[in-house]
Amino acid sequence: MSHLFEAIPFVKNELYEKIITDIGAQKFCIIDDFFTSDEVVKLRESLMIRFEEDAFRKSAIGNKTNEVIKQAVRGDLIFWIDEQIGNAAEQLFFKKINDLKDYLNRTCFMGIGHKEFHYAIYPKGTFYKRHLDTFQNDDRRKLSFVCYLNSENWQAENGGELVLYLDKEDKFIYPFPGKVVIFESQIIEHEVKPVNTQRLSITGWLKTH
């Protein structure tokens, strides 16, 4: 009966493994296919579908317990993802974010315990000033992570790119469709410039408990 105890071999995941890579020479990680095409059009439908049934509201700066909404600061609009009651589109990308949890917490003793992430809409005209993901209150969140959901025909020139500043030079992110950026959230200041057209992502945190 001993052999029902035995440990789950650990098996490699080259793609985790960039990323843990990625992060630890430079801080961030840049990947285009964590989701596939298909995963991300459903995601898109997905995020459409909580928009049409006007589940969004405007964005705010600070936590729950700081919230103000500042139109100067930010524009976007969200939609916070509940894992318990997500459709199945948002169970999908919950697992492959619970793999690449656990993987870190194996690999890495990151001690991430808890997530949290939202569906983000940037109408025509809105940004994000350049700011940093912690709180002075709260200082639980390690990794950021960005997942773009803009159209197949998403061009460079509808603006909204992520900028990364960095100590010796600030890294440019166009939001193509699928493309995923992972970063510290504590050291890695940030800023979405202005959109010239609708913009779609899902944005979230990777937390110690």
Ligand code: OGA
Contents of the next structure:
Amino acid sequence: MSHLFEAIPFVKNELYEKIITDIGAQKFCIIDDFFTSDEVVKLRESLMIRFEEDAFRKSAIGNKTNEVIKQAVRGDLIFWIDEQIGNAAEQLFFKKINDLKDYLNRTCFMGIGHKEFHYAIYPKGTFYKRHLDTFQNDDRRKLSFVCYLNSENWQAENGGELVLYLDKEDKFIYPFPGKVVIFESQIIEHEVKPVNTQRLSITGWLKTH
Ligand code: OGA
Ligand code: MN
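Could you present the same protein in the form predicted together with the ligand, rather than the form predicted on its own shown above?
Expanding to the full complex; the earlier chain stays at the top.
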């Protein structure tokens, strides 16, 4: 009898298995070298090109907040990345994200059908106060994903730590280049401490729809 369809072989991926185990156990996972230094350089260059094109906009915190309130909550500038028209670095970024998403859907039945990612620049002196990544009446965001694009010589003293507020102790994470932090959007409250030096990243969400 001939094959009606060919099953896609399942290849176990150690990194993705670690992500699944960590998120299962502690609701977050930190991967120091999710992106290589070469990939970080290319993504940082893409971010800077968008910035020079004047494509970044002030971030928002909901729909009816005024500018004064907003600046007291978060001060980053963002640019949403379009997967369809992305350059080579952005295509590569989405390939890695899609790979991870497919693996999660296949092994954990997470039902992730949608995603959204933006570049973020935190100018000197800005921060993002303690918050949860889900909006009222919207629970589509399942996993938050942050990837740091700072330069190789980023110093801990530059500030801009991501703080995860956990049950037992708070977790301080330094935004070193190539590092990725993934956490459950609906559970983990977090904050970005003030930066003394411009801080660069990509932030995004894996969503149900
Ligand atoms: C966000 C956020 C964390 C970070 O953009 O919602 O919490 O470390 N970012 O940049
Ligand atoms: Mn957040």
